[in-house]
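So this first bit is one chain, no partners, the form predicted on its own, shown in structure tokens.
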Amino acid sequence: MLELDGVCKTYREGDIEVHALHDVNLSLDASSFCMIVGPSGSGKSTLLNLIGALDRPTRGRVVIEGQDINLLPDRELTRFRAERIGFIFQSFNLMPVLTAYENVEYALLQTGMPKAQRRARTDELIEAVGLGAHRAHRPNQLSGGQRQRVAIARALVKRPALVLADEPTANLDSSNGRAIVALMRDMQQHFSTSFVFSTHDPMLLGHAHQVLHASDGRVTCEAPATTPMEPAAC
């Protein structure tokens, strides 16, 4: 589902250049859990907005079921990443204005679906978070862990092939941010969709089936011990 091969990222800051990452190699199959842990710096950030199309790599090649997204025109990889890949954030990013429920139909209402269709999608999406007996409150009448309920029923809702979280517990106590894993671990079983993010939290490393550690824009793989499940190809 998504293979990196040669990846490398430098930027410019004035006369000098910020090597960002360095040769990255790694391989994601369909419907898998992936976290990548390191400390600020090691270019966790660079790789996620690599592999989110928001950016291209320097050199080498970022390929997303097997669309090589660097061959893309930017007109052509701004639709992809539309309707290709979601994302939550550890702020949140929900529109104040609107309710939970209104949020997460959103991000349907530019894409032509029917009425009844956008309807149904969002409801089964408001209850699988469990966010039904709020659907109607606004983002400053829920609790931080609620909201992030919401960011991933909106990130979820347009069936994409992948899902892209940059410290999504980042803004919540320990105990709401085990029950954001656990939560995103089930919606990545029961929508059969790829989730990639990153964390600081060593705690949350056994609902993995695969960690990359990121350290000075080398980014090396393995599996956690604590899961039976093997571990996708790096």
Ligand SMILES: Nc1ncnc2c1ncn2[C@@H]1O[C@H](COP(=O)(O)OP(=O)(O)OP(=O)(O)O)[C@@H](O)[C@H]1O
Second form
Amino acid sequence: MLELDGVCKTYREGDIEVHALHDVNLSLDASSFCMIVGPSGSGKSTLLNLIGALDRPTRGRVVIEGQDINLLPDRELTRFRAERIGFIFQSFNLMPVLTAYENVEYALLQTGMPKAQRRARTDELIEAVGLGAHRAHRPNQLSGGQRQRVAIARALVKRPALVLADEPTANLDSSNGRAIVALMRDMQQHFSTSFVFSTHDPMLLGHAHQVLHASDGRVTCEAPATTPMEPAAC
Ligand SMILES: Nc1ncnc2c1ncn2[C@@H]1O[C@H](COP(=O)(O)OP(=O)(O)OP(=O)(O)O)[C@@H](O)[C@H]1O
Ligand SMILES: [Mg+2]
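Could you drop in the structure for the form predicted together with this ligand? We only have the form predicted on its own so far.
Now the complete complex, all chains and molecules, led by this one.
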């Protein structure tokens, strides 16, 4: 479902070049739960931006569901991203004037989906993340963990092939952070979507099918021995 083949990313600022990723090769099966760990500056966000088609590699290929993202013109890349990839952010990024329900439904407004189907899909996701009783609350009436649940529902409501989250637990205390990762894993299994997320919390390692270690722009892959699930191929 996802392949990176000889991927390099170099940022240029004037005469200065930053080699953020060097020769990254990996493949991710459909329906996997993959975690990226590594110190600050190791390339985690750069990798997620490439996997999410938010940026293009300097060299190498990023292939998502058989589509080499470098071969898509900008407008088609934007459409591909909107249809096939969901994003969850560290700071939730909810719209403050919309309720929990409306924040989720909003993601479907541009799709042309009929209203009844839109409502049914939104209801399903709001219930799935355990926010049925809070659907009419605005973000400032929700806890951090509840806000991130809204963001998870919003990321999934279009039924993307892949959901990406850059440090989704960074603004939560450790028990809420663990609850959010457990919810993401439940959602990954329920909707058979792949998740890739980054974290600084080593306590979360046991949740993943596959762990990517980023270090100075190099990425190595392991299937953790602690997981009871089938390890994915790297
Ligand atoms: N837009 C950019 N322009 C120039 N350099 C960048 C840019 N984005 C990232 N970098 C550099 O690329 C390297 C990798 O950064 P990246 O943000 O991917 O690290 P990270 O692992 O996500 O770190 P953190 O854990 O702090 O979020 C760093 O040296 C960073 O300074
Ligand atoms: Mg980062």
